[in-house]
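What follows is a single chain, given as structure tokens, in the form predicted alone.
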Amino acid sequence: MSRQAILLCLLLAAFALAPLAAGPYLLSVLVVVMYFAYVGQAWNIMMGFAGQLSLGHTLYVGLGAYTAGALFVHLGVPAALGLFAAVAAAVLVGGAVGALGFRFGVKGVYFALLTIAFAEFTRILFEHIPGLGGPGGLFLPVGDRTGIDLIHLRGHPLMFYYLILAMTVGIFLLCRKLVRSRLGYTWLAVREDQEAAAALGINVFRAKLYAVMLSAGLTALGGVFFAFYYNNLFPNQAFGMNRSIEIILAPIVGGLGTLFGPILGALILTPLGEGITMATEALGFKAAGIKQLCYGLSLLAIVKFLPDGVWPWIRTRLGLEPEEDGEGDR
């Protein structure tokens, strides 16, 4: 076995066995780690692979969460069926955002602003839809917390942990396949130089649109998980700018455009945030925004000292070549 395969097996074994030594609180932290690793990887497809910056990616989390959640609450549609509608809604909206932006030549920071605008518009819209709870929130009925019901996504927190772990492994393998595919190399060409890619005959518009729609659909799956794990949805929470920033931090810190980057970034940032919260509570004070401040300082440190992210630095120390990592020249 290659060093890459051994590393993957050890990491997966550690995650699979971690709940055996974890109490309820630590298990909840592990769920959050896996969640941000998953949605970070989904965002990484759009930005890391295709070079399209989205700062309003929580739009697709919210759409997925509200679509599946509303179908479950009002029509009794189980999560296993509602997720198809959730993904379809996110893909359609992602396609609309991408088509609008790319057709009119919007790119770079201006495209990022467009994604923020769509997320904010949707947040305001959902605050004024009574059937979805408006600003008061949409609450899912809490089911049996001891059993295992994957159809309705009702069950023990351990079930949710292994589900999000499976989702994270699945999207990792999907991205590993994508970066070695023709589409992956097309995204690489577009990311590095759109004009040169177009001159070579690549349909740049279609390539970028595929990235946005795939990223949106996968992110919506994370939104479905979010809705049924937390059982409550608020527009400010589901579509808020803070959530978008949390999504993109893990891949940026871990290594943008890499496969391990989002996982490593989530492993660094989530325990850091929880540790800061516990430390401030132990000291007897609550400073609003202290977690966000520490996230910002971490990001500044990464940009200053490890501009490519933590994983490329570790990969170099381990003597792994990019090709061994499944990332080619990314």
Given for the second form:
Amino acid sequence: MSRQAILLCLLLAAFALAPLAAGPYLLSVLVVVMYFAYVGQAWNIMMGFAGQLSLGHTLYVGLGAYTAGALFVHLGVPAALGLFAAVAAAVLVGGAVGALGFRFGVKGVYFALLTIAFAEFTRILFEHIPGLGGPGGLFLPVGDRTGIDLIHLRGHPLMFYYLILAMTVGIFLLCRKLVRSRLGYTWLAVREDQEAAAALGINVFRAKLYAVMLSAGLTALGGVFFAFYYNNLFPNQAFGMNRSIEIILAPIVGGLGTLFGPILGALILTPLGEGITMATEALGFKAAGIKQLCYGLSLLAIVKFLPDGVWPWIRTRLGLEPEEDGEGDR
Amino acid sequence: MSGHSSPTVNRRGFLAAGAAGAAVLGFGAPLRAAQPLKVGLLLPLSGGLAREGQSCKRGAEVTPGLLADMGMPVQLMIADTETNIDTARTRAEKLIADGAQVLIGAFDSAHTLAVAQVCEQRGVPLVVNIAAAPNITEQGFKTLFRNFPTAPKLVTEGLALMKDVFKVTGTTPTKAVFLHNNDTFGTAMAGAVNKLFPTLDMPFPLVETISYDGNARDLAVEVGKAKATGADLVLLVPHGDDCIRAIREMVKQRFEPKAVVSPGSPGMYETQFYKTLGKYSDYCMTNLPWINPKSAMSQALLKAFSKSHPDALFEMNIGFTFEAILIAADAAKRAGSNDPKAILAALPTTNIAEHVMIGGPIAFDAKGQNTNTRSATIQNFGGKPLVVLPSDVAEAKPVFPAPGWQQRG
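What would the structure be for the form predicted together with its partner chain, rather than the form predicted alone?
What follows is the entire complex, opening with the chain shown before.
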């Protein structure tokens, strides 16, 4: 077993056993950590692996959340079925956004602007759909909070904890498989030099489209979790630009294009925020916004001193070879 | 309302009022332990809703002193939701872990519902100070109690009060134009206005609805369109500084409706509005729940508030936040215990006749909603919002039609 595999197993064991020692507060923080690790990993497929910058990824969170949520509210479709519709909707929209952008050669920051435009357009659209609650919100019946009903995603917070843990492990394994696959190497080629990849006979359009669609579908799954965990959806929350930024922070801080990066980034950022809050409270700083100030400074420090992300730095320090986890030079 | 005349009730008077209220309400329940009630207050102190959250916080800060005088010691534990649903949920868990026996908050409806689920799971009461989504009390929560009207009630009362203004002043506008911010709040309000308007038998037609981008640098086109309708009443639903831009544009274009009225939105009673527009801020009307200027308790709150925050506006957020803490403390006092279960048992029988907001006694229906809240018409005079309706609590008479922009001192 490689050192990275041991590290992963230890991390997984710690998360799996955390409910034995952690109280509800810590568990709620860990849910947020894993949620951002999950959606960060999904975004990483598109940006980290295939090099396509999306700054409107909340579009897929919102689509997944609203699709599964609305099916549950209006037709009683259980989440276990609704998620297929949610993923399908996001894959279709992702495909449309990707096809539109790539067909007309929209690249780099311009593609990022396109993704923002679609997210904003969808937010406004959803504000004008009365059947989805419009700006007044779509509310899922909260129901039983003690049992475990994975079909309808109703139940105890611990159920949601293990669900998001399973989702995070699942997406990690999927991405690990992907980066070692033919498609993964194709993405690597496209990310590093699109023209050279095309010259080698790679269908660049198709490779990028696959990345967008896969990333969108997986992100939508995160949206389904979001909808059933919080039980309320508002267009400005589900499709808000700030949520897009939150999604991309973990992989950027952890290490773009790496498998451990999004997990490590989420493990750093959420506890960092909580830690700063606790520290400022303990020190008696009561000014609102002090946390955001410290948080911003911490991010600046990370970006300044570890521009490739925290995981590549740790990996070097621990003497782990990138090839061991199939990440190539990522 | 800061700086209103005749704040004649001091803390002693407030205590007397509280004692009288206690007698009426049967506060003769066994005295609870001297330990203060630990109240966890969740507010958006930073982020997009920081202005409103900070206003609530200012109200909360003066509350423990007043409640202590009433024999209801409380210890506030204030947490910032950062206008973020994830943070709202984790902060709620943290407050409970730190010993909060009641939670209050969380201003934003989405955050409130996230917090409500935590409270329900943990058996801790949640008293909602401000959040208007009707569904909050439709989820079947056993631990949630809301002392704030729902959005449809806000709009219905906001529109109905206009009829009262016209009746009292003896002047009725011939037609109205509706201008609203196209953000989430403005769109929701517009939906409610357009839905409810035909059902309320309003004495004037709504000739056009015009939405605008709240971030637009000027509203020349929208105001020009509104002027072109020939309407003599402007219904305005702003959400921030856009109300300043709208009024400025009306002055610039010499569009002089008989009044600018908001059926329940922020903006036209905020400090920045008065400071920026000066005399042009006068006579604007807003219909919304407001602090009762005739209540002894609100006078005491005003006095305490003015002392600690001399430059801050004494407005709705402060009153509702105070009342939420009052409700929790009252329940604990009647229960004779700070135990969340005991407080939960006492909350449904809440009946607080003497409080600070306009409306009937604070009491909850089977869903945990206080149905006795009542909106008022406030009108700006000399850079201050004064209650002009309902007449029984009015501080001034409504002025309608408003003087032209250039006819003001």
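Since the structure is predicted, the reported quantities are computational estimates derived from the model, not experimental observations. Positions refer to the first chain, counted from 1. Superpose the two forms; the largest set of C-alphas matching within 1.5 Å is the rigid core.
- The shift recorded for the CA atom of residue 295 between the two forms is 4.4 Å, with superposition on the rigid core.
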